[in-house]
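Next up: a single chain in structure tokens, the form predicted alone.
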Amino acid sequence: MTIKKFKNIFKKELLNLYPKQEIDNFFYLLTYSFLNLNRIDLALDPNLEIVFEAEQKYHSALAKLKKEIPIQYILGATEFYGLNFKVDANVLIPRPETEELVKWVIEGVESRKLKVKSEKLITNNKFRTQTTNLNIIDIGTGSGCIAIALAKNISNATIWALDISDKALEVAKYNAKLNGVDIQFLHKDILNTKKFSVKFDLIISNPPYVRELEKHEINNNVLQYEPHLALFVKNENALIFYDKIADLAKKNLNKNGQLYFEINQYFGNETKALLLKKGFRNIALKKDIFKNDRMIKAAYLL
């Protein structure tokens, strides 16, 4: 079967489900990891007969994107922020607004690292400048995305990654190998853990945020098959997390010290107020490409 006409019996079995440009991704997407061939070469070549274990492949792929499994599962990995990762369906598959929360504390961090330059102190009657690690920690860390993605972007800095899914960690793990950066991996259940025993500088979480009530807001092939321990919380606490590491922060963050949250895009103002009762200040709540209320940072101030 040629390439071309087995494109067309794609669209055709998925049209009832997805939108075609996206069917048309799925197909180039596929057509990549099985064939290592992108979009201009099936241009060049539309009648490239398919030869038969490849179209087994696209057999399966097609027979589980029927389902709505997604995409990112079906192919095992996903790209992040410029980087590889592996996915299952221990872990959530990261987001774009994730992405611009690791944006926003790289940010932040290479401001910080300018103001610490200009900083100069007097040593043996000679100027030199001042230079600090960072220690950072990832809470909810999942795939190990925000972690690793801040650990190659973020030079002097050890970073530590917490999970309450000991298979979550596995694939984190796994993910750290194949990006080839160094993180300190806990397994926790945040909401039962007192204290750290190191102080950081910087804490961010992208935790369960989900209202049980929003789930008909939520697309099948991540209801049916993402976890839903890393997405819903009860309606009637739908801070927990928040309020939880909050809590944590004010015990183990260093002096001026960032706090960074991805939040519900229903609860901004909710959340601010909950940082400000708590003492934090410097509060910003930021938008996400989507004009929706995305993520929040703030500083504990001792």
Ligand SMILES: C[S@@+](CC[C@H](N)C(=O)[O-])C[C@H]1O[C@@H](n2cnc3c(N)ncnc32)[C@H](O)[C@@H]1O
The other form holds:
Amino acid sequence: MTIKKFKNIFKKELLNLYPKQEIDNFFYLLTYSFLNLNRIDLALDPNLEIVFEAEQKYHSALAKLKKEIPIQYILGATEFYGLNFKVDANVLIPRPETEELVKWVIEGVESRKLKVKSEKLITNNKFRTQTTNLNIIDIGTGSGCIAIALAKNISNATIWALDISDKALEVAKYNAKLNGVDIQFLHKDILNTKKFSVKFDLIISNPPYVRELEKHEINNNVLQYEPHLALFVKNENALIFYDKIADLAKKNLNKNGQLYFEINQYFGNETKALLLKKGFRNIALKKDIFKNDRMIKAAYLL
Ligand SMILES: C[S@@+](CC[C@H](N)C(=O)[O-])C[C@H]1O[C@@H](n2cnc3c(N)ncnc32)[C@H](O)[C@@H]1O
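For comparison with the form predicted alone, produce the structure of the form predicted together with the named molecule.
Let us now look at the entire complex, which starts with that chain.
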């Protein structure tokens, strides 16, 4: 069969489930993965014959898309912050809003380095011995996307990544190797962690924050296939992770240390109030590209 003919079948079979543009995207992603051909290659050679093995792969992917299995799980891979990541059903598929969080953290580190550099210049390096080496921890690392993207973009940092799920940690370890970075992995339940033996300059977390009552707002493909351990919290204790991580941060942040969270869009003000009440200052809420409250940062001034 020619690729053009198969593309038509593929589209027809999925049209009642997905928007047209998304189907096109699926097809191009699969074609790149199976045949190593991109969009332009296809346009130039629409009558290309697909061999039997490739056709089988397309049919198997099509059957999975019909069951609404996310394309990233079908491919076993995704991209985050310009890097390649393995994903499977044990880890949340990294989201674009989390890329915004990573960008915010990196910008913060850059301006902090500039500040330290200028302070060093002012004091002519005589009195200050502060180094720019940072201790960073990512709590609830999942695929490792936050920790790994930070490791790739921040030099002179020691990075830890923690998760309760050993299966998620296996994926995160694989991804650290894939991207050639060194991360210290911790298998822990953060809700039952009293203290860390290390002090951190940055604590970052995208913890579970979707209330059970928000389930009806969630797409079928997320609800059916992404790990609920990564997503949901009890309705009556929606900020449980923020509360616990903020308490740990008070004990485990270095001087001028900062806390960064991805947050539930409905809890911007509540999360801010929680941090304020615990003594955090310089609190900033930030919206994602859809104008929803999505991130917060705070400092604990010792
Ligand atoms: C929203 S996901 C974030 C995954 C990844 N950091 C990302 O941004 O795509 C939350 C993660 O927290 C982990 N998690 C859930 N409960 C936890 C707990 N009690 N202690 C530590 N990690 C937990 C889940 O396994 C999941 O990987």
